[in-house]
Amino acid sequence: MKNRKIVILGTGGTIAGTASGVGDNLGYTAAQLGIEQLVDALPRQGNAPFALVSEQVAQVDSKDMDFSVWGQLAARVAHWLGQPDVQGIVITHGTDTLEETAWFLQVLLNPEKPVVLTCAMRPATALVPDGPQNMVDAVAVASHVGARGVTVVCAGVIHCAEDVQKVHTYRLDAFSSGDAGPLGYVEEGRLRMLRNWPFSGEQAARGPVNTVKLADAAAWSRVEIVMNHAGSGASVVEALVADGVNGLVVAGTGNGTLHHALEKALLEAQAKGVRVVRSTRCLNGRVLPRAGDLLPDSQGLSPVKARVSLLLSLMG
């Protein structure tokens, strides 16, 4: 008798998308199929030592992901993680903001059990959809003995939530872990690990998770991202400060370098109480801090993940 569960939570995305024709991989509508339909399409594994349990948390195109959905998702993940018969969790998600949700859940929950986000670059109605295989691979990771933390599985590659980024607009293998490299691979249902399972040191200092507070969109601080580029000025930062922004992440050039006018505006914002974090718009590498830096660096996080960490930090 199966006494262990793998819980599959649906949030929409391309993996649940449909198009009018099997040859259309662009003109589809995301988030059309329910999670039960996606699970029913998976091959049955009669000898699997676990049962699949599905739940629809949201039904959105991930470009429209917002704080209310994050709050609902965090609450459901926390609930299922607390069930002793649950071995792991799989979350179906759109690719556009997947890396942000993955890092949000990792920093917030730092789960001892595996939480695996997966996705698709083709809709469910495609001639050869990639979603079903990605889901099967994600279940393999979620059911793996010793797995822990939040990971992303796409095209047979296992990525750490901290490192993963979407790097391609179209191809099936759309994600990369940059110079950190992937955690491992799923090969015919078996895992070949290259690195250790993820752990977020931030969680230790954060304390208990208040998922009820997260469900209230009004409780979230406002954090925006600005970018350094040729001809950068102060006007965008000044406008955001005047509009009541609580935090700013700046995607600097190179090693977090900033145009002098933009840097001056950011320092003035920081002096007024706005939290400012300096990241880089480079795909690989991280900002290497120097003695005397006036703006704190993102400790290796990309701009979007630095924003997630700053949001949670401002919420206490």
Ligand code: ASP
The other form holds:
Amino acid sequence: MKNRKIVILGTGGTIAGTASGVGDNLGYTAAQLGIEQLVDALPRQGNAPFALVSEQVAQVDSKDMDFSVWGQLAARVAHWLGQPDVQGIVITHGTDTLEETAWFLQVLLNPEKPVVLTCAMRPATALVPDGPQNMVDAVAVASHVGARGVTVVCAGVIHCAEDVQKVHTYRLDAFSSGDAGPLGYVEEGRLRMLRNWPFSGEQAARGPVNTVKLADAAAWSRVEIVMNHAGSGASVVEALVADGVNGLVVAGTGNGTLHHALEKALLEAQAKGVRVVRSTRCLNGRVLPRAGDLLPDSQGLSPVKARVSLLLSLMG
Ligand code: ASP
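Given the form predicted on its own, corresponding form predicted in complex with the named molecule:
Once more the chain from above appears, this time first in line as the rest of the complex follows.
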């Protein structure tokens, strides 16, 4: 046990952000402090069972997340997961696209070990920053024997990658698992689990993932999200198809319903070979399929996660 490691990968975000004054929770710049600085600031117990190893994979505001960072991150996570002395991985990340990265890693790697994404809603320079406690909680989850799969830890709550969504612009407890509810809670370093850890076992059967293709941002397919709303029409879809889009996720209204003009354009796109997936713009619930549906539903995934799944499916 003694020589086992928890690897902490830094990607930027508000958790690494700085402002000019302690009272400023908004006018800060994300992704300024290195992961070593964040890890060095954590309280350490002399008898901690795991050594903390840190590595800077990227330094971005996660609103700017892109395929190249995803490719690098996937490669580093896959590398560390393959090391027998690594118990688990923590990833510091901005809150804005955290749920997309979490789902990307879950679908791609389906890890047997814990991969825990964490974040902050306040910069590191805030009067009361939330990042250090979130990191301590994330390390507790990654250290937990039996923990597995990709999870998100924020404000003492453990979320499953499949369910988690950012639902608040400002509150420290900015994430929700919606109808599914959280996986559990971290309370003073202890875990109180409500649900089972996510991991299907498929990955073990599939063997290690080749992340080489993902490292080439130009090799990624193009999948865009369009939304149904009052006055929706065909023009956005027609423009995207003309521009060579490979896949479209539509955030439908209610149970995935679509304005007739938008639906017609999507069916035409599908007939031309564009992969179309129908999701919902509703925060809770899922698109329930009906007999005779012409556009496949997103299997309960939100529009942004349906896009991630479609991207990975198109890339084989
Ligand atoms: N824009 C920031 C980011 O996503 C917000 C945050 O981390 O809370 O990197």
